[in-house]
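Coming up is one lone chain in structure tokens, specifically the form predicted alone.
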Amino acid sequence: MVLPSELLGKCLNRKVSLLLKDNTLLEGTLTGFDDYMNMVLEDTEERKGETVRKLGTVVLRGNNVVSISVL
């Protein structure tokens, strides 16, 4: 069985796409995480429909994440 923390460890320093509970899509480089799956993304862009906004470095609470994809 693969644990989520092991899988996130393999994604460190790679570009990921996160779908949040409010259907916002965040794309950025995963630079850190903790046991609660709180994450740090750098060079992050927020996508809501057609709108794209550059956010830079983001600390994201893990319980807001619905899915994670490696780009």
Contents of the next structure:
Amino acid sequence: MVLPSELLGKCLNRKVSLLLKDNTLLEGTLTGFDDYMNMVLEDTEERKGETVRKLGTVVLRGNNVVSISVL
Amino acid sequence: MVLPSELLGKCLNRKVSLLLKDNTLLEGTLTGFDDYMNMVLEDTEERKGETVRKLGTVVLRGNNVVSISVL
Amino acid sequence: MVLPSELLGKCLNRKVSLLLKDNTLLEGTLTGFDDYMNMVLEDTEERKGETVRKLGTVVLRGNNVVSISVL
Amino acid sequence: MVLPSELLGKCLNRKVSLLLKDNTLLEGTLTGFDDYMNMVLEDTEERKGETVRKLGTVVLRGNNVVSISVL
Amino acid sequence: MVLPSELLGKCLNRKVSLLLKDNTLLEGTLTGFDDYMNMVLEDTEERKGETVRKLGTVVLRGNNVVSISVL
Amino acid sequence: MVLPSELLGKCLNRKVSLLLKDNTLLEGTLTGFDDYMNMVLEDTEERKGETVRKLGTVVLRGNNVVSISVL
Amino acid sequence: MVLPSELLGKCLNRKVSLLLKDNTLLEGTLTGFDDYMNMVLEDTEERKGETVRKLGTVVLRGNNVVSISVL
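Got the form predicted alone; could you also share the form predicted in complex with another copy of the chain?
Time for the whole complex; same chain goes first.
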């Protein structure tokens, strides 16, 4: 049994892909998270269809997150 | 009487199909979950209509999950 | 006075019809539920318009459920 | 001052009309409710535009309910 | 400083107009409310565009309410 | 560091502009609020596109509020 | 490990870009926030597509916020 928060702990300082509720994909290095699945990403790139935007350091509210996959 | 969390416990290390609120289907091996029905899937494949994407290890936020069926 | 949870208790091992927020109908045998109205259905069939899909054993998150009717 | 739950208590065993978030109207006899405004209706009829469906005994999740009016 | 619940207390037995999330307007006499802003209206009239419906006594779930104005 | 509730406290008896989730703008004098950001406005005017409606005293449920700006 | 709230603390008195659920972008100086990610921005500019509006001091409800990036 792997708790979701344990797996997030193992993803620290690794590249992850975050899917948001509005279908935006964020790719970046996970440097932090809390109990609400609020997250901190570094060197973040946002992908919406074909468009890529560099966002740098981003704090994400957990309730907009659908899933996190390890890259 | 089977508590929903008990049934999830029995699904550990088995293949499940997850339906998300936006109609995405995720298939993978359930390796963990918590009280909010946040879940960990391994070897995950995402199906959206005809499109299949390999996602590997994924953490899912429970509040996007509609249902879990045992494959 | 019948508490909603008492009525659910009386539905255990009986066929019920579940209406979800996205208008999907699920029919199956209710084998469990918890305080959040998360539910376990066995021998589940999903009806979306004309389409019927067999889903087997399903865990449903309560917050997608609109209503449960006894068949 | 009439607490909403007190008024619901007075509606027990009376016919009520329930408006749901998706504009469905349910008419039936209120036989129970709880603190979350989950409700039990007997001899329920669902009205969606012109269509009427007989549903019998129904448990409703409170968070889909907009309003309850006494018939 | 007027707490929102204090103002609601002063509205008891007065005519109010309630705006719901789906843009429905309800006018009626406020006879009760609770901590979740669930409300009881008497002699309620529902206005949706041009259409007016008499609803009598109505219990409203707070989470569908946008605003209450004093008439 | 200014807590959001402190800033609201400083806005008491001043004109504010409230943006709601459905894009309605409300302008009025803030006379109260609580921990859920439910608010009381006096001399309220509602702006929806070109249309302006005078609403007088209004109680607003916090969960429909997007932002409050000081006028 | 950087907690999301710690990162917000480091953003105090710096320019940030806030993305809201309806795709509005707000740029301003972050002067405060609380546990719900309600935030206070000064010298705020709202960008919706091509349109820019000056909003001055703004309180934002956390549950409309998608992400905060450091400018």
